[in-house]
Partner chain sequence: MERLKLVLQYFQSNSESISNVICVILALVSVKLYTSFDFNCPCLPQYNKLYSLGVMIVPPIILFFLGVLVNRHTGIMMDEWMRPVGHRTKNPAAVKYLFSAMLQRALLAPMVWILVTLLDGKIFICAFSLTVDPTLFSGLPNNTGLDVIKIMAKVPCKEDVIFRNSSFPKAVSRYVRCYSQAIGWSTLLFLIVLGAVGRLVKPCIDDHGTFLQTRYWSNYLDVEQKLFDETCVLHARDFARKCVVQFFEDMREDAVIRLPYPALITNTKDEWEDEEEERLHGISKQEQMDRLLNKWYYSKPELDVTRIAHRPRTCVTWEDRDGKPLFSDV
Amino acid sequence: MDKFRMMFQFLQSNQESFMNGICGIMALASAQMYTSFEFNCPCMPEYNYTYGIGLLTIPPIWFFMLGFVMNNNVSVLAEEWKRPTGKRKKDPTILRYMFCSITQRSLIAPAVWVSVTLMDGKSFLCAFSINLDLEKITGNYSLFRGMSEAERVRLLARIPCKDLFDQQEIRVAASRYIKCFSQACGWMFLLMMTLTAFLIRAIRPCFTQAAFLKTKYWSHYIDIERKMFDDTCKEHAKSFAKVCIQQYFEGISGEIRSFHGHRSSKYDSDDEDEDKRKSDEEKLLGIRAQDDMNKVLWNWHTCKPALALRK
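Just the structure block for this chain alone, the form predicted together with its partner chain, nothing else.
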């Protein structure tokens, strides 16, 4: 249990490594989902293309949106975007940086799905079997003799289905051809993604390094400040509750004492209790009423403080 707690703490402390972990898990989930999904081409001319291309494009969109949902920074970004200016100016470069980093992480799982689909080749086979020029591929020019156009198209549409198409050699040759094309597209896609990432990561320092340091620091600061505020509120609530309850018990005990007219030694505090009470009072930071706390929470959003500490 201790080991898990330490691992969890380590991951939580470093927000970036936590997000990278989630990103990696989603990429693996995407690959696993593809392998366990049972591809089922309809083998009908009207639906083949829709099914094939739909399977190539819709799950990536879904993974992309899931990436946004699972990323904590999305709510931080939204908050920073919508808050009133208050005493602290807004910096559009920070918003852009946060949006870019969220988008980059969310694009990995969709890219994995698209490349695995293309490398496998089934969706291309389903979508493009109708457009094949079978006679040129197999060299057999007597395949479609005596068939009308509609019958030819229907025959071609049945190629992806092993059990519906009789001539296995033609089917194997055609699926090899399309799969080869699909894999070439897959490798090209991977090459484009890698080149884009390389251009962004390796060439960027040539242009905007100073501004990049600034935006990286302040976007990390916003994230940490939000966490600190939540932690401070939690501690404050705890101390508030403790002092409130202490006061209540003391109040009641005062009433009971005056009612019964005898002294009780239970509430004589020794040094340790005094210290604890003092530290609880200190943790309250001067906010001791519900209205004051409400004002604190309201102003935190509507009028954020300036980034200037008093010494």
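Mind pulling up the form predicted alone next to the form predicted together with its partner chain we just looked at?
Keep in mind that what follows is only the chain, not its partners or any molecules around it.
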């Protein structure tokens, strides 16, 4: 049990790194599942480029948007940006820090997808096969003899489809050439992403650490404050409902006893029941009416309290 507790505390303290790793693993698994299926290129000049480039751009955009949707801090950022100022000022640096943190995590999955797709090379082959000069690669100058430009482009578009291209040796040579170029682009993309991440990590300590720590602290405070406010509202709603139901049943039972003319007898309740009743009453925090609770929620949204604690 202690090992599970230590593991949970470790994951909780390194939540950001853990979630980044989970996003990367999910993107890598989805890309591997995609490459395990048979790649079906249209092998038509009108659609090859659109289909191939679409596989390089549309899934990363979807992963990027999904990263924003699955991040709980997006709602915190939106609420902090749109809320009325009230007694608490809004700091633009905190909003920028939260947005950069969300964007950084959301970019992991698209980067993994683009890298794996470029390393695989199938979509790159489908997109750029019509731009290939087979005469320079294979040295077969008689392949396009007597063909018009439209027939030549149509033949090049069939290179990704092995069942539509007759000369397999030429197809293998052209496929290897384009896939090597795609893998080179993939390594360049990985190098660029790694260099960018390194520069961000290296340049950050050059700025004022006090301002960075202040921004990081208050961004964590906003997130924790929202979670604790939601938990307090849930506890209050649970206690409010429990007390209302208890009073309802006590009132109904009193009416029934008075209707039948039974004498009401009082019994000493147990200590545990009395403690539970007191705890439920304390969780109401003095708010015992619907209008009062609506006023509290409205004031929390329109005029948050200032960050200055009273003694």
